[in-house]
Structure formats: structure tokens, C-alpha cells
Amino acid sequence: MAKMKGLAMLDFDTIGWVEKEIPKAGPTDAICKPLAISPCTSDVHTVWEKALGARHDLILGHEASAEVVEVGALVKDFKVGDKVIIPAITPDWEAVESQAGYSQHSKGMLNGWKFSNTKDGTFAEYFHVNQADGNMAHLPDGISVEDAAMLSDMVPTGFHGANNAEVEYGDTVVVIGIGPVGLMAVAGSVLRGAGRVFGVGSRTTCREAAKYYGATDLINYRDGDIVEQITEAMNGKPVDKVILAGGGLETFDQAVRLVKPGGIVSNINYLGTGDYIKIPRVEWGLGMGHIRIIGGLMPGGRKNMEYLSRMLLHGRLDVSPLLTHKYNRLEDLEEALLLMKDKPKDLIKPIVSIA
């Protein structure tokens, strides 16, 4: 059979190029070749933090725009040659969990996340998409393949944080972690009507981007305890919502100390290490403070890609500031992934365009 190459997790702490057979499409599936792909911090967690357990020769990656090269006999809405956006989360839509509204967990916890988790991902010459009619969206004219790749994960994850926080007009929101996902949480909160948005982060590039996306206040954790800094800025008052998009397990403690009774702590941060999260008992109202803590994997599927595309097409959102490091060969993926691991000061997201 025909072969392809892909960048894979060979073992813990080890990545490298592998050769595999080109996948075949089942009746409802599609095979795509990437046009633009981007490494994610989740790939870093998987390889170097052992977050998912052992993976051997698993091709990494879950963010891509692509061209369709094969479709199954039952695929109705896509044909060979179509340019498409593929979400990072590709659920099994017939599953009972999907019917209950939690497609991200179709057939098991986090099982809607298939790329680079339970099957080979997008860092390859070709990749497989299950249930293509439900898990791909046509790439509209007017959206670049690079910008489209940001719709796979960064935009929907950040927006999901704002949606789960139920941000309302005039809310004061704290976004802890202003990497690419946190920046999209800032943008999503502003689009939902937040009145004041604190962005917590230290890298100048990210802080400047947070301002661009609507953060009104910037907090640097290197300058001292963020709870003290934000509480002082709020004149002792609590905030309405906190979105966790970065940091470690300690951020839950900080979030509960910051948020008001009846407020919401919305986590979209991939917790790659640690065993338990500690919640401060008194600040949580002795367990009775009506402070909700919710953690949610971004929604997958076609609808989300189509709706978010409208945001770009009609000027509601500009994702170009996220793309700070650009490459143009599949072979550059290894360098791009190591950038995400090392996070130099001028990095937000690398993008590899091979259109």
C-alpha cells in the first residue's frame, strides 16, 4: 500500500518522523491532506508531560485546514478537491452522549478528541476524518488556510471558556493565561459584552495581543500574587467570572478567591500534571457559596466551524495576531512543535502552511 510520513510521538519525551500507510476512508469518512497545520500546547502536554499516558508512534496534531482527497460512498456534502476546516474534536454523532448534548465525550470521557489521542493526527501528509458530513466544514472564500487553522481549536476553545462562564453585558472577567487560547477567551468575553477584562500573563507579545483583543487591565504574575493585584485594582470587590486558560493546579485556588458568590469559574486549561485540585474552603463559602466550577472540552463538529467562519468573514474577529511564526514545509513541523514546548518570548502560535 502507498505510504506517507508524519511527525509522531515515539515515546515519552521523544518525537520523530514515521512512515505509515495512507489511511482509507470508510463509507461516512474522508481522507484529507493538510493545507495549514499548527502545533498546540496540548501536543507538548502529551509528549513531555505524560498527560495521556504512553503513546508509541502516534502521529501528533489536531489543528488543520485541508483539501479532501478521498470520500466514502455515503458522504453527501463533500467531494474530492474541496477545501475544508476540520475541528480538533470530531465526535461520534450517533453516540448517546452526543444525543445528551456532550458530543465531546461520545463513547467515553474526552473520546470526541480523536486526533493525536486515540488515532493519528494531522501532522502528516494525509489524515483521516470520521463522519465527514458532521465533522468538516467548507472553507469559505475570503478566509486564508492559515486563519482557518485557528478555527480548529484556538478560537472555539477560548470562546467555549467565555460561553461556559456565561459572560454577560458589563461583567468583570479575569482570564488567567493569555496564550492563544486565553487571548481567544478575552476576545470571546468582549464579544459577549464584558465590561472589564483582566488578562493575566507575563510575555510582552501576549500582553500586547490581549490589549488588541479588548483586555482593559493586564496583570503580571511575576509582579506578585495575582489575587492581591486584582483585588487591589477592584478596590476590594470580587469579580463576576474567571476563565482559566493557563497555569497549573494553583489557578483554581486563585480563581475561587477572586470570584463573587454566585460567580463562575470556567476552566479550558488542559491540566497535564498533578493529581488533585485544591479549593479554598472559606472562600468557597464553606461549600455553599453558589460558586460554580466548570471545565469543558471545546465543542466539535461542523456547526461550530461554520458559525466561527462567519466571525472572520464579516470582520467580527481577526486571528492574524496569533500567528507569530510562519513556516512553509511539512518538515518544519518539528521545529514549530519545539517552539511551542520552549515558548520564546515573541511566540504566540506557529503555523505551517503547505498549500
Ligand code: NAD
The other form holds:
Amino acid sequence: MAKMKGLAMLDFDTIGWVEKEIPKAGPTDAICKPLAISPCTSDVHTVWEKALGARHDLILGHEASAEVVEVGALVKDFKVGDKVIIPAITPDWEAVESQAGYSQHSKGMLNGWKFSNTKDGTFAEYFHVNQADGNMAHLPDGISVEDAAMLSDMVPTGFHGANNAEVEYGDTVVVIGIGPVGLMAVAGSVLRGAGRVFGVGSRTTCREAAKYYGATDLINYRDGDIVEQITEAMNGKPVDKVILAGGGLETFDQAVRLVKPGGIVSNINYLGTGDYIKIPRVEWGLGMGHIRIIGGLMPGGRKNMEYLSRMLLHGRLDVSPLLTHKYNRLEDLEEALLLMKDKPKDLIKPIVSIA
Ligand code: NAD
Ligand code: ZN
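One more: the block was the form predicted alone; return the form predicted together with this ligand.
Let us now look at the entire complex, which starts with that chain.
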């Protein structure tokens, strides 16, 4: 059997290169060769925060654009040589959860998230895509392989945060955490018509990017209580929506204190540590404040990739400012992932293109 190499979680706190058999496509599947790959903060939670539990020799990564090298006999819309975008979340589309609108939970909680969770991910010479017709999109001419990789996870996750927050024209939205996901939540909120957007973050590179994506106000959590800072800027008034894309469990408390009766707190952060989330009773309207709290994994799937591609193609969104660190060999993935873990000041997102 032909072999390939990939960057894997060997055990808790340990990554390394492994050699595995090249996967084979089942009847509805595809095998792809990455063109551009990017590590995600979720890989960091998984390896170094032990957030998903034990994983041994599991190839990491779930963001990629790629070239198809094999398709199963029942795949209709893709052939060998096609360039494609693959979403991080690849649901089982026949599942009742998918039919109910929760594809990310197809056949069980978070089970649409397969790459780097329940099966080998994209940090390899080849990777397997289940249900290729439902989980891949053609990469349109005019979108670079690097930008396309940002459609796998960063854009749909940030936008999912704005969608779940039900951002409306004129809304005041607070985005807590302005790494790449939070930045796409800022961009998504602006595209949905937000009036005023607070970006909460400390790193200059991210703050500048937040401004670029339409944040009207920047708050630094290192300058003191963000609830006080934002409430002061709002002249004592609450905000409409809060999107959580960084920080720890304390951000739920902050969000409930900030949001109006009937407002929405939308979490897209992967909560890697801690057991319980505290909700402040009084600010939650003694349990009667109609403040909704929702947390969501992004839905994945082909339609998402096709529609988001249009946003890039027609100039509604430019993801290139996210890509601060560029590499061009598969081997560089290790350094790129460690960058994502260590978060140097000038980093938003690293990309490894091997096209
Ligand atoms: P990131 O670490 O680059 O960005 C988060 C930022 O929040 C960091 O810059 C950090 O310094 C900052 N921060 C820390 N404490 C803070 C605080 N108290 N207030 C405000 N900001 C604070 O991460 P990212 O790559 O942008 O990802 C954000 C989260 O989204 C991660 O937890 C990631 O695992 C998760 N994620 C979720 C999904 C999903 O489908 N829901 C998909 C991808 C990533
Ligand atoms: Zn991710």
C-alpha cells in the first residue's frame, strides 16, 4: 500500500509526523491532495488543552483547498484534477439532524466535525472527504488557493456567529475576541447591516484588521473591565448582540451584563477548559430577561462554500488581510501550528500553500 506523511497529534501535548496508508475513496467519497492548508486554534485546544480527550496519531487540520485525486463511483459532480474547497465540517447529509437544520450534529453532537476530531485531517499529503458531492465545492477561477482555505472555517464560523446573533440593520454588536474567527464575525455583522460594532482585543494587528473589517469602536480588555468600558461608550445603554470568539468562560458573564432584554449572546468560541459557565442571575432578568444564549459549530457543506465564494469573487469580502504568515512546504505546517499556539503579536493566521 502506498504511504503518505501527515502532521498528527501523537498524544496530549505532543505533535509529530506520522506515516500512514493513503486513504481510499468509498463510493460517495473523494481523496484530495491539499493546495493550501491552515492550522486552526481548534487544533491547539485539541492538542494542548486536552479538550476533546485522548487522540493517538490522529492527523490534525481541517482547513484546506485541494485537488481531487480519486473519486468514488457514485460521485457525480467532481472528477480527478478538479480544484476544490473543502469545509472544515463535513456532515452526513442523510441524517435526521441534518434534515432538521443541524448538519453539524449529524448522527450526534458535533459529529459533522470529522477532520482532526474523529478521522484524519487535512495536514497530510492526501486526505479523505466523505460525501464528496455534498461536502466539496468547485474552486472558482479568480479565488486563490490561499483565500479559498479561509472559506473552510474562518469565514463560515465568523458568519455563523453573526447569523446566530440574528444581527439586524443598525444593531450594536460587541465581538469579544478578534482573532481570525472574531474578525470574520465583525465582517459578517457589518455585511448583515450592523450600525455600531465594538471589537474587543488587545493585539495591534488584530485591532487594525477589526477596523478594516468595519469595527467602529475598539476596546482593549487589558485596559480594565470591558463591561464598564463598553457601557460608558454606550452612555449607560445595553447593546443588542454579543458574539463570543475569544477569551474564557468569563465572557458569558460579561456578555449577559452587556446585552439588552431580548438580546442575543452568540458563542462560536471552542471552550477548551472549565466545567460550568456562570450566568449572572440579576442581569439575566432574574431568569426572565429574554436574553438568549446560543453556541454553535458552523454547519459546513457545499452550499456554504459556494455561496461564500461569491462574496469573495464579487468583492464583498477580502480575506487576504487575515493571512499574515505564509509558508510553502508541507513540512512548514509544524511551525505554522506552533505559531497558532503561541500567537505572536503580528499573527492573525498562517497559511501553507503547496500548490
Ligand atoms: P484566536 O486565539 O486567534 O483569537 C482569539 C483572541 O481572543 C486572541 O487574540 C486572544 O488573545 C483574545 N482574547 C483572549 N482573552 C480575551 C478576552 N478576555 N477578551 C477578548 N479577547 C480575548 O482564535 P481564532 O482562531 O480566532 O478562534 C476563535 C475561537 O473559535 C477558538 O476557540 C476556536 O477554537 C474557535 N473555533 C470555533 C469554530 C466553530 O465552528 N464554532 C470553528 C473554528 C474555530
Ligand atoms: Zn477550526
